[in-house]
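Only one chain is included here, represented as structure tokens and corresponding to the form predicted in complex with the partner chain.
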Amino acid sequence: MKNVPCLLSSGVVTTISKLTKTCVLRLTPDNLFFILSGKVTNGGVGMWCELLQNNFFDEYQMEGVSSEFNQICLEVSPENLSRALRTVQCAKSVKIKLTKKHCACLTVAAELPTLSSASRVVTHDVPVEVIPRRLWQEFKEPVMPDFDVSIYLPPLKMLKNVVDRMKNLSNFLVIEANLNGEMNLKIQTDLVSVSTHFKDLGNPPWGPSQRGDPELLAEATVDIRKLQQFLVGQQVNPTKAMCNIVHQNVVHLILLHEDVSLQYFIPAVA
């Protein structure tokens, strides 16, 4: 179906990982999409990253099921590909190819250097399920909420640090925002109230800015697990990074790089 010598970076699968045991693999013509549709079983955690597939392969080959309907979904563990495809990162060329081998695979083929004349093959088959047509309406591009706040994040480094000390203490997060560029933290339990302020990040063009105060807050209380894991895979700082409020409803992290985009959904606990 695909027959890919590339140059892989694993990075985005690698934070695929993180955030989640299993997800769909969606392939289009032009696009590789890793998602998870926001369902109860996940927490209501949703994802949708999309990926230019010809800014990570050199050759792309993919046909669908019918012209119609051009297009593959497989579920596969992120972790394993990340794995596979973290083992092959000083390869020559590297072949990702849908097989069937004992089950369907995604199988990772590639050639590595050696301190031979000959060069070494490795490969390594990634099990996948290959998902029928008739459950591909789960995979559509999530709508954007109709949110009250959208606002520029800080580092996510430093915003790392923050949820990761706010963890020890307490399970829930309260994220609040307002259209004047400024950001809270907090979390609130029977010992302590800890909130951390961040100023001047700056609110996108998009979105409400007629809408109202701007020193109003939308807030959302979320697990402070998600959050974690989102920010744990962020290895490399995104050119923007996101956050869409939607008042006590739902959390929207955006994260745009160059030749990815990530959304993230962590649902507000009541």
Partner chain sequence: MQCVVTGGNVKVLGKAVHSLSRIGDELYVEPQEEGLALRSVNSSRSAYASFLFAPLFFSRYSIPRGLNFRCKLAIKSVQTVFRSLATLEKTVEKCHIGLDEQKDRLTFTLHCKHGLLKTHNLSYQDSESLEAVFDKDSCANVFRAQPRVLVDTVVHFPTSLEEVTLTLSDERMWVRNHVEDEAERSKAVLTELCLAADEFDHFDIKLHNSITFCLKEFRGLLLFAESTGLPVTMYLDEPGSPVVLSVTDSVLEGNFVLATLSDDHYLRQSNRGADAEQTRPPDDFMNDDMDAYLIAMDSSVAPGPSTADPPSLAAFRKPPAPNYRTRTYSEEEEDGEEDPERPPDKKFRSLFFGSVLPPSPRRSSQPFTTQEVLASDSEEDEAEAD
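Counterpart to the form predicted in complex with the partner chain, namely the form predicted on its own:
One chain, no partners, no other molecules: that is all that follows.
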């Protein structure tokens, strides 16, 4: 592995460990994917995180089921993987291998520096479950939803502070945005109505056509805990952060970093 601190400092594994207790790690010759295939239509969140392997590894060898199906899918606890990687940040070199011990494991073997010339190797076994090929179809890249509005997000720390305060008032949050770079976060209950307004956020160039009214707001009501969970665990420090809204259907969050892309889907509630 090229640089364990790189994998950690990018915040990928730590962020994912805050979002889910288990996920699927899909390995292909060129990429690593962390996938949470929640059925958004049934109220579950979904996640798709993509990393280029050559940004993290000096040597990378994998052999899938066959040349036609050259990939490996594993169910893993991101918290266990994050904990194993944290303990070897100062290592001279690190190897990660899929091994068979008491069960299938991702074995993290690290050569640690010592005061003498002798090296010290520390090994961590992270249990995984190998997913059979008949289930792989569940872990394909999600289709980009046919969204009504795409908008850049305000600074995530600012957004987190707003959502943290609103969480004390309601379990649900209305997210509104338009093609004029405006976003509103709203809480509406029988006792209180609170709104936070952002403007001049800008809209990504691939957004819906501007032929419609740019002032028209698309909205979705979401479980505020699912949005807060995403923001609390956020350590990717993205260069770009965007939000797509399918009116009254789903909120699709996208974070882009130099070597990482993370998509997160939060279903709307009625």
